[in-house]
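Listed next as structure tokens is one chain, alone, in the form predicted on its own.
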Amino acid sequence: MPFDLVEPSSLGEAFKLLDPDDPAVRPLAGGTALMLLMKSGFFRPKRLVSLRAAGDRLARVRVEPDGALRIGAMVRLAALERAPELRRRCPVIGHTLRTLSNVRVRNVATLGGHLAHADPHSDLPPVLIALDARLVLAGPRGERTVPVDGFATGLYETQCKGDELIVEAIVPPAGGKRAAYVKCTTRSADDWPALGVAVAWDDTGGIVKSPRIVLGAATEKPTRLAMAESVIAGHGLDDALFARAGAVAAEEAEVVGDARGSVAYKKQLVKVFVGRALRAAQARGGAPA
């Protein structure tokens, strides 16, 4: 079926070309997921609005005066992986990107597309939630900022309205934060994970403050594990606490079974990999490399 491919030169033009009342009109970022949907016949577009030339703001990584990172939605994942600002200030994102899909996909896929697709198996959303990152959404009515935590509202569903676009992600200054992401893939190393766990906390003299433990892939959307977080908050970590947090996380997590593992199997993965993620973050030290 034929369709129109348009390439606006600004966000303002892009908003005019989108149609919130027509699901066959969609924005196009990297297209790695969209092209698969089109090839399978699941999605038949009437118009694709390419964001490739919609402004420099979408394609750059910059550091704010307070040390926060602003990452444009059209920054390709491979470029983000190599960005010196990211390596210095938030290496956990770079570490995560090294095992996200494969280099061919990372050379095309963009940060905004990765987040907007809202596939529960995506690697970056749990990491960004653990880092307390926010997204800047823009549309004809202006801009608004929302936490990455809660941006995905369900399977392939987000808070983004039909005429809104992700413009930037904002990652707060890392300071002395410890963070890590670990995952389990049951097939090839670059396959969607069966489970991913991101953790982060502020380290105060070896004591855990403001911890975040976020589960992905095994749930319908990235999910914080508040009970497991409470287990480690205010304590110094050791092997016993790693095990306790993993056990509580496995009880708390509402996992779903799929082709990559049953509910029972994924519960066991949660129990093991929460401890591994905490251990990895403790060993890695503060976020700045």
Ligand SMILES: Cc1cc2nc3c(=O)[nH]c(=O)nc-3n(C[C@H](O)[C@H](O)[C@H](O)COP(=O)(O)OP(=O)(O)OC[C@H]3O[C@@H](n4cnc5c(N)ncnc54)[C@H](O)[C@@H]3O)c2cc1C
Contents of the next structure:
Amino acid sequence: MPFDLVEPSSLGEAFKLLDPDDPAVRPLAGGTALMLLMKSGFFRPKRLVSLRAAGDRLARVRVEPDGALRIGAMVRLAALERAPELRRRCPVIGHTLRTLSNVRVRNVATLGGHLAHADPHSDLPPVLIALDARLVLAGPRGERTVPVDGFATGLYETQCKGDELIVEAIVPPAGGKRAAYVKCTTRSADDWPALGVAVAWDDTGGIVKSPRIVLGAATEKPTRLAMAESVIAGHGLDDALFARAGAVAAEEAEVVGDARGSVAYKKQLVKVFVGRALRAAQARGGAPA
Ligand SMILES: Cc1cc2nc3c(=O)[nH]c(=O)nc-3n(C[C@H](O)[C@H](O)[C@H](O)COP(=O)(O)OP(=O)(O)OC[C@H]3O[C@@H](n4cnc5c(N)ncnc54)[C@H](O)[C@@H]3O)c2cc1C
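The structure above corresponds to the form predicted on its own; please give the structure of the form predicted in complex with this ligand next.
Let's see the whole complex now, leading with the same chain.
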């Protein structure tokens, strides 16, 4: 089936070309997810709106005066991985990206496409949730900012309306945060994860403050584990607490099975990998997240 491919030169033009009432009209970023859907016949577009030339704002990584990072939606994952601002201020994102698929995919895929696609197995959303990141969404009615936590509303579903675009992600200054992401792949090392766990907390004299424990790939959408978080909040971490947090996380998580593991297997992974993620973040010492 023929379709139109259009390349607006501004966000304003892009909004006019999108159609909130027609799911066959979609924005196009790197195309790594969309092309697979099209090849399999699952998605038949009427119009693809390429964001490649829609403005500098989408293509930049900037540091705000308060130290927050603003990352444009069209920044490619490989460029983000190498961005000096990110390496200095938030290395956990770079560490995560180096484990995400392979460099051929990362050279083409973009941050906005990664988040908008909302595959529950995606590696970055748990990390961005753990860091309290937000997204700037823009559309013909203006802009709004939403937390990454809750942006995915279900399997491949998000809060983004049909005529809205992700424009930027904002990652707050990491300060003295400790953070880590660990994942388990059951096929090759660069395969989609069977489970991913991101953790972050403010370290005040060895005591855990404002912890985040976020699970991906084993749940229908990236999910914070509040009970496991409360196990470590206000404590100094040791091996017993790593194990306790893992056990509580496995009980709390509403795990779903898939081709990479049954519910029982993934529960066991949660139990083990939550402890590993906490230990990895603890081992990073005073280095920024
Ligand atoms: C072989 C392969 C292996 C992969 N392995 C992994 C893996 O291990 N871990 C992992 O996390 N990911 C993995 N991925 C997924 C990859 O991260 C996504 O395909 C990619 O991030 C999508 O980005 P894109 O820029 O190509 O998006 P596109 O394919 O262009 O778009 C994806 C979706 O987002 C929409 N969209 C794009 N940009 C915006 C925007 N700014 N605002 C609103 N909507 C938008 C599109 O309309 C479409 O619905 C893999 C992909 C491939 C092809």
